[in-house]
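Given as structure tokens, the chain that follows is alone and in the form predicted alone.
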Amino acid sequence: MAKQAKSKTTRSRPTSRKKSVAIIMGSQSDWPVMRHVAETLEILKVGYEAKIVSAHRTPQRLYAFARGAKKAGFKIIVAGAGGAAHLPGMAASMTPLPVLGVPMNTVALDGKDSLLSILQMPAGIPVGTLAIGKPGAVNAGLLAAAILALSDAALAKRIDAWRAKQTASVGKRPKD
């Protein structure tokens, strides 16, 4: 039983590069738009770990995670949370490592919420903060590789034709 606890609150990819970012969410309801920095990351070969880490429901595990966060290797957080968004200023507050905030799409109001929860930050405790849902988390991942990337050659080059195919796949003329 505690495998499948540990299941539910961690998830990390094998990579051939040390796990450089943190991926948290604040519940599995988050997990659909999240993965999108971990695909993201995965493409670029970018090691990483995902956890649901709650800044209302589990807030001891936050600390924990925050405070740890540096000697556990991660060189940056990529926090997605929704409505009061707490998570990533929260993790901010803990942490001198950068975070990227990802505002979560939600039913009350579309998203606004979230984000300018996580925009609004005090003077001190700096959140980057991307765009709302799966745009947001996309930009996420290729941020924290471009971060990475200005101390590793070769993670730029991946970045560097990650964005030649991105040009490349868009069209001179519309098809019918």
Contents of the next structure:
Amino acid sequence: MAKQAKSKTTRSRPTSRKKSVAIIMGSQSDWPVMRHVAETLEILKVGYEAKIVSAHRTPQRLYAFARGAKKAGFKIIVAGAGGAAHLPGMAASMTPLPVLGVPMNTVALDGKDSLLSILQMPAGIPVGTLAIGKPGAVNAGLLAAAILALSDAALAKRIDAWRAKQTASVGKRPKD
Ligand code: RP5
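Same protein, different condition: the form predicted alone was shown, now please give the form predicted together with 5-O-phosphono-beta-D-ribofuranose (RP5).
All chains and molecules follow, beginning with the one already shown.
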């Protein structure tokens, strides 16, 4: 009896609690920014998995990940990289899943190198490019959730509630 109840609970879990979003990044040094993708998804109760996958240092890992991402059950990939930021585009070239790219703020060029590397994809292989750094990471989480919410009414409600809370938190006048 208890066993039956448990399996029913598992089956009725909303789809958004599965690990629907893969968060990949080129280096451990990207995590302070990319953790904001994860934190945003956690607030919205969207399941995710975070991995380090470097286009240049671990190309075989990238190949294996991108080729297997759809079969692994992911629905969306959020890829963060800096400098010669080839990770989002290369991942996009090897998977049918939508890929959102987050450019890291680099020291040498303020992230403009990352932004342009991710943004200027040739026609035919799209990457949805977000803003540089933390704002892009937060928005990548929100955008991934919004895409999943197209087929998840409960998640759509959580996003509405999150937005209402954000609106309510904006004061009318600046404080000293
Ligand atoms: C890129 O090179 C990574 O995405 C990272 O932003 C950048 C620098 O990597 P580290 O030298 O800090 O590992 O591949």
